[in-house]
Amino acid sequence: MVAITEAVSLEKEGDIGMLWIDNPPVNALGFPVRKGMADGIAMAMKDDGIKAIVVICKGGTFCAGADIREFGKPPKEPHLPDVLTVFDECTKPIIAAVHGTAFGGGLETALSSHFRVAVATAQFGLPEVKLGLLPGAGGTQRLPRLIGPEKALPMVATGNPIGAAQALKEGVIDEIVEGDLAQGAVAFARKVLAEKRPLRQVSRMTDKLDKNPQIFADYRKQLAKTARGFEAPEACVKAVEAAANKPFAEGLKYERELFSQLMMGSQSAAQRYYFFAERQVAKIPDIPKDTPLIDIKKVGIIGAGTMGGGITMNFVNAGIPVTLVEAKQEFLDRGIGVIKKNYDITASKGKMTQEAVAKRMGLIKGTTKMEDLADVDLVIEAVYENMDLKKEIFGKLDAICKPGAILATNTSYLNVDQIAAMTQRPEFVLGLHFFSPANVMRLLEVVRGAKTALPVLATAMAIAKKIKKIAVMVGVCFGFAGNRMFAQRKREVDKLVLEGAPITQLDKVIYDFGFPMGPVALLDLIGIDLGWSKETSKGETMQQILCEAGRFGIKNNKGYYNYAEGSRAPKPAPEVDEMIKALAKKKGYTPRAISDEEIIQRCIYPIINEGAKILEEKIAVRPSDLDVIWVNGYGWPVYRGGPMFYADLVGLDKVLAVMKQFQAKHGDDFKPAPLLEKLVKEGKNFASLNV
Ligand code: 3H9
């Protein structure tokens, strides 16, 4: 075995050269790998004893792509496209032997080899688009040549991977290897030599290149629905289109141009930042990696309403049995009925088998007796937001549940420490704040109480991963991190409406910023009556006025907008405009035209400012955690990174200056957070706090 670089070595297996890549954790194609691959092929070419070369990886995976950490830094030669040209033009057969994930540059490496074999569990994908990029080492040119543009388009433009069986069917790979991959690849190489198979240079293939423009027009239509606001998907389509219409070398050049443009843009910077933010969020500085975990074999959930039902689905989806408690049998039956209906809908779309539905339903045990929670390892209380009720439940749970069982509340706002104080085990109490609908939304705020023990927190983070949530650890305060920041936008939207911003303008500006819907339309969707009470309503706010007029939102076809029966499409409601005008007049507002820019600044900058306060109070671990919360819980467009990343992009000095202007005009809702002032003074940004 000859070490070529610290990450690549060449070994001889008879007349087969084994080019081993060993660059943990994911064999990313950083400098030592690229150099090792180029020099390794050159060395194998010079060695007359080597007749064919197998490219293969150590560890858990084939190359998962270029080293994203190198992006944005001065590139170091050899560049990947040049290394892959060496592969392409090598006159000895190169066989890529894939296990784990051949992603991005990894798949491009395999596509530049002459043959590809893989184990049955291998996955193949070009996820660059998820980083705001496109495959920049020939992937957009080689894949369409290998499998045709129609099949290549979704792989390139959505980034979703395919498994080995599909890869074999579509011709991405030549063979699935059973048993040991290295041995299988060597056997395949010998077969290629024995049969004197010609080298298959994908770059020279043209037979699959369908030039029909309709393929691209149709695909663009499809993308318009899913890729609104993103720049990379359209660039991906353009590059594949070039593969169909231009010679390989020209297509490659065009791909390079598009790649460079995207790489320099803010969207890719945001998406690459977000990739690492989502991985960093699981790392809590004072919780060591080896903190012992509590085994969660059985879960109890209190409340079979919308939240409790959704949370139950998360656990049974992961194969964890749930004891679901409701106060009355009829509520329990209704709640379990809704769960069953949800699964049936999924099954009717062909996304789940009837057996799987039955299996999941079989994991749910409904009961009206809290005593049935005596043997569970984790209880999640999901009753309505009432402190007295929650305190009572936790007092009971403490007596019923076995020692060492974790007691969690799904409260969205209330003080977890006060709830924990009702028990003799505050170190086993925490908040698990799911977002609605809990079976769909990926975000979970893990709320750390003053006394919550480290193994309890570590267990919560681990179980979140098991139920496919992205857990973000936050501290105790009203609304925790997400809702506390969100309240800022809600307040400003209410004010902007009265100051004269038409609700259609507000909705359009926020939608165009990249949120899935505007803030007023969102109120109609959530229900304007949420948190409203008839008894205390005094006609003093738009919420009170609308609810008093029986306008609750989409649920009864009238809110800020009107809705046709069964439709979610908002229609103007002139009667609401009159209500707004009347309240504005009563409150002394003189209607004025409000610019789109002011709407963005009024709705977004206070969110950033609140984020700064949250960081100062150590409610969140780092700014990027707040961004993860916003992308997963509030529909913040990932191509803008999150509010804290966006603030850095705008410039903290500008955010501060605008906040001060607003403070002078609109009062202390805009008082800058001391941390914001401090960072500006020190010439730093939020990124500098991302530990
Ligand atoms: C590209 O290829 C461009 C080319 O077309 C053109 C070039 C010219 N780089 O996700 P995990 C780290 S763009 C650097 O927790 P899993 C990750 O941060 C690239 N680091 O594991 C983490 O570090 P830490 C296209 C990377 O088992 C650790 O590895 N490729 C990279 O759940 C473990 O990661 C992609 O976009 C990387 N490329 O999932 C694939 N990848 O331990 C991106 C991972 O310090 N990667 N790390 O937190 C993935 O999708 C997943 O990591 C993978 C493993 C599925 C591979």
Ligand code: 3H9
Second form
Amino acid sequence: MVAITEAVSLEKEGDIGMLWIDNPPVNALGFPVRKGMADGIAMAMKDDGIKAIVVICKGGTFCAGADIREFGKPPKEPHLPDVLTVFDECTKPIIAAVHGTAFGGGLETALSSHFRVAVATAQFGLPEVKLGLLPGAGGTQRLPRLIGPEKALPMVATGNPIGAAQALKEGVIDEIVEGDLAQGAVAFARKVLAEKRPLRQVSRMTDKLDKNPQIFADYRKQLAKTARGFEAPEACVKAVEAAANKPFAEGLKYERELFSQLMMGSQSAAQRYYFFAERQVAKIPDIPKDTPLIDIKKVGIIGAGTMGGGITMNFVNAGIPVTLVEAKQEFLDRGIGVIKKNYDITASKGKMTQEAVAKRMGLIKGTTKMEDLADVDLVIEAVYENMDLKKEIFGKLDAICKPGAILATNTSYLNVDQIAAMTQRPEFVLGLHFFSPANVMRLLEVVRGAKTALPVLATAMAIAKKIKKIAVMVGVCFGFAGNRMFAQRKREVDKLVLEGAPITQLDKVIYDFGFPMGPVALLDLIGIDLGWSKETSKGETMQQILCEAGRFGIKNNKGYYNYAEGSRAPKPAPEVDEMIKALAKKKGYTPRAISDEEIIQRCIYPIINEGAKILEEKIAVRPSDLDVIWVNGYGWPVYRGGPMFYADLVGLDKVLAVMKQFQAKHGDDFKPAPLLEKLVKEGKNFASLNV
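Starting from the form predicted together with (S)-3-Hydroxyhexanoyl-CoA, produce the coordinates for the form predicted on its own.
Here we give the lone chain, stripped of any partners or molecules.
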């Protein structure tokens, strides 16, 4: 075996050259790998004893894409497209032997080889679009030539991977290897030589290239629904279209032009930023990596309503048994029935077997006795937002649960420390704020109490990962991080409505910004009566007026908008317009035209400002954590990075100036956060605080 670089070596297996790549942990295509592959192919070409070359990786995977350690650094030659040209022009057969994942540049490397074999568990994908990019080393040009544009489009424009069986069926690979991959690849190489198969140079293939423009028109219609606002998917379609209509060299040049445009744009910058933010969020500076974890083998959940049922599903999906507690048997039966119905719907769509449904339901033990929680390792209370009730429950849990059991509250707003004070074990109490619907939403705010022990926090972060949540550590304050920031937008929406902004304009502006729906339509969806009290309602706010009129939102087909039975499509409600006008007059507002720009600034800048206050109070660890919260919990468009990233993009000096203008005009709701003023004074941005 000859070491070519520290990451690549060449070994001879008879007349087969084995080009081994060993660049832990994922054999990323960093400089040592790129140079090693190019030099290794050149070395094998000069060796008359080598008749064919197998490119294969050590460790757990084939090349899984670009080396993120090189992101943001000046590119170092040889570049991957140049290396793959060496593959392309090699006159000896190159066989890519794939295990694990061949993603991004890894798949492009395989596509540049003449043949491809893989183990049955291998996966193939071009995920660059998820970073706001497109494959930049020929992937958009070679894949359509190999399998046709119609099959290539979804792989390139969605970034979703396919398995080995589908890859074989569609022609991405030539053979699935049973048993040892290296031996199977050598056997395949010898078969290629024995049968004198011609080199399958993908760049020269044309027989699969369908130039039918309808293929691309139809796919663009699909993208309009699934990728609204994103630039990269359309660029991917353009690149694949070029593969169908241009010579390879021209298509490759066009791919690079599109790649460069995306790389220089704000959307890719935002998506690449978010990629790292999501990975950084699990790192808590004062929680060492070796902090001992508490073994969570059994979970108790109090409350079988919408939240409790959704939380239950998360745990049984991960194979963790749940004891589900309700006050009355009828509530318990209803809650378990809803869980079963949800699973049955999933099974009816072919996404789960009936056996899997039965297995999950078998992990749920329903009870009306809180004493049945005596042996659980973690209890999550998920009753409605009432402090007295929660305090009462935690007092009981403290007496029932075994020593060392973690007690968590799913509160959205309430003070976790006050709840913890009802127990003799405040170090084992914390908040686990799931977002609704809990079985769907990825975000979980882990609320750190003043006395919560480090092993409890570390366990919460670990169990979140096990149940496939993105956990963000936050501190105790009203609304924690996400809802505290969200309250700023709601306040301004309420005021803008009375100042004269039509609700349709408000919804369109925020929808066009990239949110999944406008703020007023969202109120109808979640229920206008949320937090409303009939006993204390005095007709002083739009919420009170609407609820007093029996307009609760989609749930009863009338809120700010009207809805047809069974539909979520909003329709005009002239009667609500009159209610708004009457309240505005009563409150002394003079209706005025409000620009789209003011709506964006009034709805977004206070969110940013509140985020600055949260950081200053150390409620959140870093600005990027707040961005993760907003992308996963509130529908912030990932191509805008999150509110704190967006603030940096706009410029903190501009945000500050606008906040001061609004403060002078509208009052201290817009008073700038001291941290915002400090960063502007020092010429810094929020990114400088990401640790």
